[in-house]
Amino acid sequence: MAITVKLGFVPLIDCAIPLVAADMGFAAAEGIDLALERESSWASLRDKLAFGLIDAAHILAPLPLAMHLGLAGIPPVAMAVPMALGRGGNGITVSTDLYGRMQAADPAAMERPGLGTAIALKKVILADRAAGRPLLSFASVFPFSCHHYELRRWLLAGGIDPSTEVNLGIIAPPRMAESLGAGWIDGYCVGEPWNSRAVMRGTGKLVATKQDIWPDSHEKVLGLRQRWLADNHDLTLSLIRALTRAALWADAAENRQALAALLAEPRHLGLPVEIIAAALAQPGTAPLFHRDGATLPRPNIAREIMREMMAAGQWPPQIPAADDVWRPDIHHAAFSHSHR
């Protein structure tokens, strides 16, 4: 008899892992019912998982850190970090006037890629300046979360003080483009597919890709509670067995029009399937599922995440790194000659 493992994700391009266990018999051919959980933020995923709400997590890779320390305003819950669903995926999209005027302000720049365009970016922020206008606005998904620390690294890169010359919000990922086309928000970091979502609605460019600002970080992991891990050994070796599979399985690409018809579909993302297409295939913001080991959850990148963590505030010099949170060791264990 199948058991059932509740699993939360968010409507994101990177969610395809766990997705892809459930709807393609990878999770049931190791005897479990993985039974999936929408929501549509980082802080109602982040409850459910502290409170046991639901038993595991497709999860911002620095959230469980924070959450694990009691950084994430709720109390602090011991994390473990079995598994990484992946690499890339993000992007930093900007409105068409605020990349008009940094195409204007300093078209050579605007043909560097990726950091590059930030320098363009400062120039409108200096004119502004003088001329008085009120601070652009740009928003991530999440305080702790790589796209905050990728905003950061981009807004440093071409000389801007995050903390000073622009204003850092908020906001859900599938309310990123509406916000940017109301005008709400002048540019963004977030998953795919909601940067082509705007570039594809004609509201938004893409001036920044995660590979251009921190390739080798991971983007998801699984995030499970201790003690649920402890309590579910054996199941959670065969989640890690089942999600690695449709990991490999995402990546193939004679896959990549199936998964993007199931990632398409009304009770994942919701989204014409041409805009999950183009996002799939975009260089430089398509997710990497499996190739090059992005499967496992690294500790140097844990670490990475720390003092970027550190460096954004939110990690004060005296708390000590979480090094038990990140478990290598138990992702070996899924495909050790004892476990297959």
Given for the second form:
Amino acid sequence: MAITVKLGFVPLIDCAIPLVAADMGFAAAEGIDLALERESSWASLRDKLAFGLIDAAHILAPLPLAMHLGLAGIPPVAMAVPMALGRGGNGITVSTDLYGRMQAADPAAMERPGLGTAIALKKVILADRAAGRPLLSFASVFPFSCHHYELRRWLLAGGIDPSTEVNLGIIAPPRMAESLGAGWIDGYCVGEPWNSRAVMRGTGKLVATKQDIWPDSHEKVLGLRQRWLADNHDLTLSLIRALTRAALWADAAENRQALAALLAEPRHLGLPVEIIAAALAQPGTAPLFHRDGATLPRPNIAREIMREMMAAGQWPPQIPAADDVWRPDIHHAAFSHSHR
Amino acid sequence: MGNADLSILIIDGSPDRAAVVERGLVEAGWVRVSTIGPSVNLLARIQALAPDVIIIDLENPDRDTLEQMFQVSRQVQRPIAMFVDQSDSQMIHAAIEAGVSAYVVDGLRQDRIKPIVETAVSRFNAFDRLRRERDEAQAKLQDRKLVERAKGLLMKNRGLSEEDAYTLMRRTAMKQNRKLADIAQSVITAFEMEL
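Take the protein just shown as the form predicted on its own and give its structure as the form predicted together with its partner chain.
Next comes the full complex, this chain leading.
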């Protein structure tokens, strides 16, 4: 008898691993009936995970740490991250209008995407200030997200103070491109396919990728309540094995077409398959699922995330024990001989 | 008892459900209720309305935008926080299950907010029940149409009486442990293939 595990996800390209595990038989092979639940916002995913309406979640890497520390707007919940669900995938896009101004201000800085493009932005900001124009507005997807910290890192690389020299806001990924097109914001940091979307429509241009800004950072992780982990230890190990095999499958070049089709389905992302396929092939913003240890949660990344939280003013200036939450030991146990 | 002074904003992707919740709140004595749908300039609209309580559906992607109101509170004059009654986790569980969440102006007393959230939860559940019942009624009507059509085909092509046609399908359904409508569909498909 297969055991049901309810796993929540937010429709983005990097939710591929649980989708593949459920659809390509990797979960079933471990005796798991993986019931996927799509969520429209990180807030709802957080609530359902915290209050036990789902067992597990494809979740922003910083969010379980924030939930554990009681920072995420709800009472603290003891959380565990026994696996990472890939790396990369994010990019920063600015409106074509702002891109033109940045290019005019500093053509050399704009030669290629990367941290250097923020130097051109600084020049635009200084010109705006001299002319008495309002601040530019940028959005990320959630306060406790790598996107937020990557946007801050990029701004800081250009000598821009994120808290005084720009407006920073939050917009859900599916709303990003339309908000940019409508002129509500001047730029954003988001996961694919929402950068490609604006670029393909001609409303935005890519100025930096996660690869440029924070290359070794995890992007999404597997989030569990510690209580659930304690009650379902062996099941968790099975789940990690199923998800890891799915990650390996998702990375393989020969599966890319099938992966794009799976992600494009109405019950998953519900977008044209060409957009997904293009985003999966896009150098710089295509996510890594298994390669280079993309599934092993590394504690040094958790510590970097907490430093970013502090820098963003989300956490009092002290480093708590990240090791309570990030559990590479569980990931290792899933592949030790006694459990294989 | 001073219900009238609290201003409540309902943000819902479903206008029908928003109307049901609004009516429920107004009937219970909260008169300052307004509703908005999905919107790209959500924060500006909320600031203009300055609600004390916000009711939002869980499927709404705007929840993440709304939450920055307690992260970046310097942008708004009235800081907003998610309503979580620490003493009653049963209630928050019921709210999430019903698909609704609430945000309140920080500092409002919990006993003033709780009945609002309870009303919203019960209205969400009632709406869900109504929708389910409507879907079921439609499915039943669809089933009945299938059975009628299959019956007609059997009468015309096999010379059965109406009663015999019905009994035949009924007996087959019981024997195969399938729904009568499924058998009817099979009958229709079989005749369609012959044609």
